[in-house]
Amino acid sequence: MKIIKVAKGLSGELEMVPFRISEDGVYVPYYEDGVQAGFPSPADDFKEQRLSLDAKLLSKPNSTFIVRVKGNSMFDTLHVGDLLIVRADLNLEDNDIGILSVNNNDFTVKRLDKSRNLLVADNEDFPNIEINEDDVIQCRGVVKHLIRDL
């Protein structure tokens, strides 16, 4: 198996989403202590800070792209309509989710399982892709964040 980095088009399972970063950034209130999902603690005070989602999610804009999930092969990790923030400057490591192509076929989103030489579809209704020694895996980028509407 050989993993190489490329920059080429995506398949019908993914849709490229253009983005632009302004110089000013947009800052929103951020509560670093989080919020209790169980019983609230009256002793906790909310300490408001400011957070820029641009700085948090798009810190490397020249090597970052965003794609929209259009298929169900990675459900329930990824849902149709999720926006994936992908970094093209990172190496794909074991258990990472990447935008990948096998032997120059269409790009898809899958999880790398190096020990079993598989590209794993998290949805059991979809087959995993077995990687043979002669296969060439093209990695467009590694998924680092997702944005999902509730």
The other form holds:
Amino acid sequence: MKIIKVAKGLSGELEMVPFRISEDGVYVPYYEDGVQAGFPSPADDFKEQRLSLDAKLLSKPNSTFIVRVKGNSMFDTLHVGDLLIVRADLNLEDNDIGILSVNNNDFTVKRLDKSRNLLVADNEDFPNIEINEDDVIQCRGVVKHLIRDL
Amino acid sequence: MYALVDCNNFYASCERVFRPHLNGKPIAVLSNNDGCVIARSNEAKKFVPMGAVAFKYKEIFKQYQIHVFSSNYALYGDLSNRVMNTLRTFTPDIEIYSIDEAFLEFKGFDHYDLQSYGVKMRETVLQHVGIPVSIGFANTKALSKISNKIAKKFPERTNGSYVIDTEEKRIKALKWTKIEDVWGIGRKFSQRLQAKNIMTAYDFTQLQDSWVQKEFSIVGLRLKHELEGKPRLSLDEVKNKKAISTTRSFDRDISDYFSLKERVATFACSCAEKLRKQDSNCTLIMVFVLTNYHKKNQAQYSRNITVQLPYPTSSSITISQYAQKALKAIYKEGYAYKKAGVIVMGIRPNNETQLNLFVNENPKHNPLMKTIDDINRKLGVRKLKIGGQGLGRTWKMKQERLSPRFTTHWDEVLEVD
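Switch over from the form predicted on its own to the form predicted in complex with its partner chain, please.
What follows is the whole complex; the chain from before opens it.
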């Protein structure tokens, strides 16, 4: 709905319509959809929302973080510069890629291999990280999607 | 039942969310302009008192390897929102009390084991947002504050969640709580009570109602009843604040009127912007100035003044005009000013505004402000300002130790290898 301006002398005629008088005229509501004189659009009943990337990628905004890849340890699953959409509400399962910290070291992105107790670097040129009994692993979240510029 | 949820050492915890190497390390967070310490991690508490003046503690910071940060409100604000929204999934009734505290009400949770529900809330917030919280349940708000203190003080025994649900627990908790730590009892209040040998919250509840009301008004009596487990305060879900302020310590002293005027105009505009953000107007504004009381050899002066506005407004133009008039009334030449501020009060929602019969705001202000806000929002910075404000560059908040704004700026997100 928009407010449009109507000529001044009309105010007496507009009692039933919500209106607003200001310095330069009388304003009444104007309905953009309008009343069509011709055949009503057959698509009106099927109006839908446009596709939303927010709805698809950020369905849990309060537990979603965005992280950028800066190294090649997960190549070629992940490339340098990829933006990772990380979900902290999900639990890290076997074969998931997570944002992980071992014993309070800086976060790193690695794949969990539960059976071998490893944090795997997908790039073979990089070493895997072994998880020992007394290591403390902190998970900031599970990598759920990625955004990559081509 | 009510619960008070409080984030543990919130600002310090925020700094740790994306930097695990800070876990277990002492952290101090400085106020705007890096003036003094406003938050500390547990590890830093024994070395640095609250409010410590930063430059006086430089050596201490170094000696104990304390990680010092400028306050990063972009990060703290976002993480606070995440915490509050996560709490909202556990009960719809929530009152956000401050950036790191919320009261929750639990209606119809009679058959719940609240202690373990609290532990679950705690674990969820920690996993989803990365912030540790403590939770205290009780059947009044004042008691839930105390219950929260117990949860925080004894994390091993309580798992960070405590429930006061029996007379025995209530009395034990009150006897454990010093009178000066009771919610709503200020320093003066507690000094008067201590003089009468009332040392704990329990002692306070043993007083006569009539005496409490006579000495401390109905507010004191209400508090006493709350501590006795009789609910007197309900969830205050009102979103709008009672006063909004913008105050800053300057990074150097200012003596000349024009620089001070520019600062006050800028603070006034910032208050007006905050008012517009919550669709409110104000009717009173207070302006204050003060000199640096740490420099004992300098002449000291401080003064504030409150001005009634002719009509409720949120216009930057009107508010800064009156703020400048107020400043003119209290400014004295020959002093080196260290701090100034603008506080707007008498705040009410736009739709409850009473129009004045004779003087009203220029109707052009409203759409103009809206346009300014829209443009500034689009640009992401305050590009459009009114004439009295500083034109940037000269004044920048001193933030030498600012950490990345991990969640609000694309070029500052966490980078991982």
